[in-house]
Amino acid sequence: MKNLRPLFVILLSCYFSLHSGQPGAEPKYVGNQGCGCHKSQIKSWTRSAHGKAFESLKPGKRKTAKKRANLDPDKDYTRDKKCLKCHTTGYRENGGFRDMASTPELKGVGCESCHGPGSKYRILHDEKPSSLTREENKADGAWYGSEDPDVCLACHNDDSMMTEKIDPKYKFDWKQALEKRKSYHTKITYDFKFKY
């Protein structure tokens, strides 16, 4: 019997994998490193300043900006909840980060800060990589900044430390920022249909 027990908890462990991203289950956040069909876009994202954000938590990080905000800038932030929320991916929600020692691949703001929990839209992508919809991918918890001003605006509004209050160049405006982004957009997704 004491034979069988490996084998069960495998078992086990193998059916809770599998039924965590089935229907009915809510999505969890799962990291970047499940993105792994858009390598240059998350490469060039980690080196952006949305992706070091964690970083900037850090003390000596970001001075001149953290003295604008009357903040500390040799004060320690990265386990600061109110920083948190907007400098990690998922603060507190179902699979998101909790603290460095035991997420630390969910710190700054990663893929899912944007596009929503991904352990479910993620498995619709590996099954249909050049054929997926948007409809199908939101239905399974995918976000669009481009269609939703709530998904920026969850951190870029008057509740962060950095508004136009403190330098006008924290001014977000949805509608500049998309257009900003527009031609990297266009060529994530040129780059991820044909890459197939």
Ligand code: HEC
Contents of the next structure:
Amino acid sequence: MKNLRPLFVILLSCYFSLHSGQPGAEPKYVGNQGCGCHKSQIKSWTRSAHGKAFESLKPGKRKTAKKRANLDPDKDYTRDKKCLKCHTTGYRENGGFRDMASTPELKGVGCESCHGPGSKYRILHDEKPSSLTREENKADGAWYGSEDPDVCLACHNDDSMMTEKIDPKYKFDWKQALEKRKSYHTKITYDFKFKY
Ligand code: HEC
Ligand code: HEC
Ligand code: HEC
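Please could you give me the other form, the form predicted in complex with the ligand, since above is the form predicted alone?
Starting with the chain above, the whole complex follows.
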């Protein structure tokens, strides 16, 4: 039995290398393209405030708002760490936004900013698209902003430059904000037929 031990160690390490990225590993951000079947959400999100959140950091954009917040309207904020945290997807997290050269697909407040990093729940979603439950999704790292205000408050908080101290219109009421569908995407109308 003793001389089988090295073989066992090799088999064990093969098992772990094959299964990294599966149970046990932390979910990673994969970007909006991982959510490509949801065409109508992608389309409406692209036009939404969250979809355009990165553009607001460019010089010359949203000048009035920047001036009121004591920011320089002609400055380029697209590399400013302080801003990227809330104007990109998963900034500096596992698989999340780094910079425009390496992770351009994660600019703006993408799907995963509100739905959680998708590497794990996406696999499950592919396997059983119609029968997946919220509990199963959550176990694989999905978030539900309509159940948990913290999903939105991660960015809609006092660290933002645009708070009600600047203008009462920036006051964040979670329930009311959820009603503003135009700020994220159209309500889900399943884009494809399920096989039951
Ligand atoms: C990763 C950060 C982040 C998260 C998470 C986030 N938001 Fe936002 N939100 C922003 C930013 C940044 C803007 C402003 C975008 C811009 O105009 O540049 C914004 C804008 C908005 C606006 C104003 C849009 C408009 O059309 O005027 C609403 C409403 C809103 N968010 C609701 C929500 C809700 C509801 C959630 C949670 C389900 C949420 N947000 C989660 C960052 C975030
Ligand atoms: C803690 C998260 C957070 C940080 C940090 C942050 N923002 Fe934002 N930003 C937001 C949210 C949330 C909104 C949406 C406010 C709303 O519409 O209610 C927003 C909105 C904006 C807008 C649009 C305002 C308008 O009325 O058009 C600009 C411009 C902006 N931010 C620039 C910046 C810049 C520049 C920085 C860095 C210096 C920065 N933000 C840092 C969360 C953040
Ligand atoms: C600002 C936050 C926000 C962003 C960004 C966002 N969503 Fe959502 N989405 C929500 C909320 C809130 C719901 C309601 C269910 C929940 O709590 O997650 C929802 C629901 C959904 C649903 C239905 C889920 C279900 O359980 O029935 C799908 C599918 C979806 N979104 C896809 C997307 C896709 C694709 C993108 C990116 C193009 C995206 N979402 C970006 C906030 C967001």
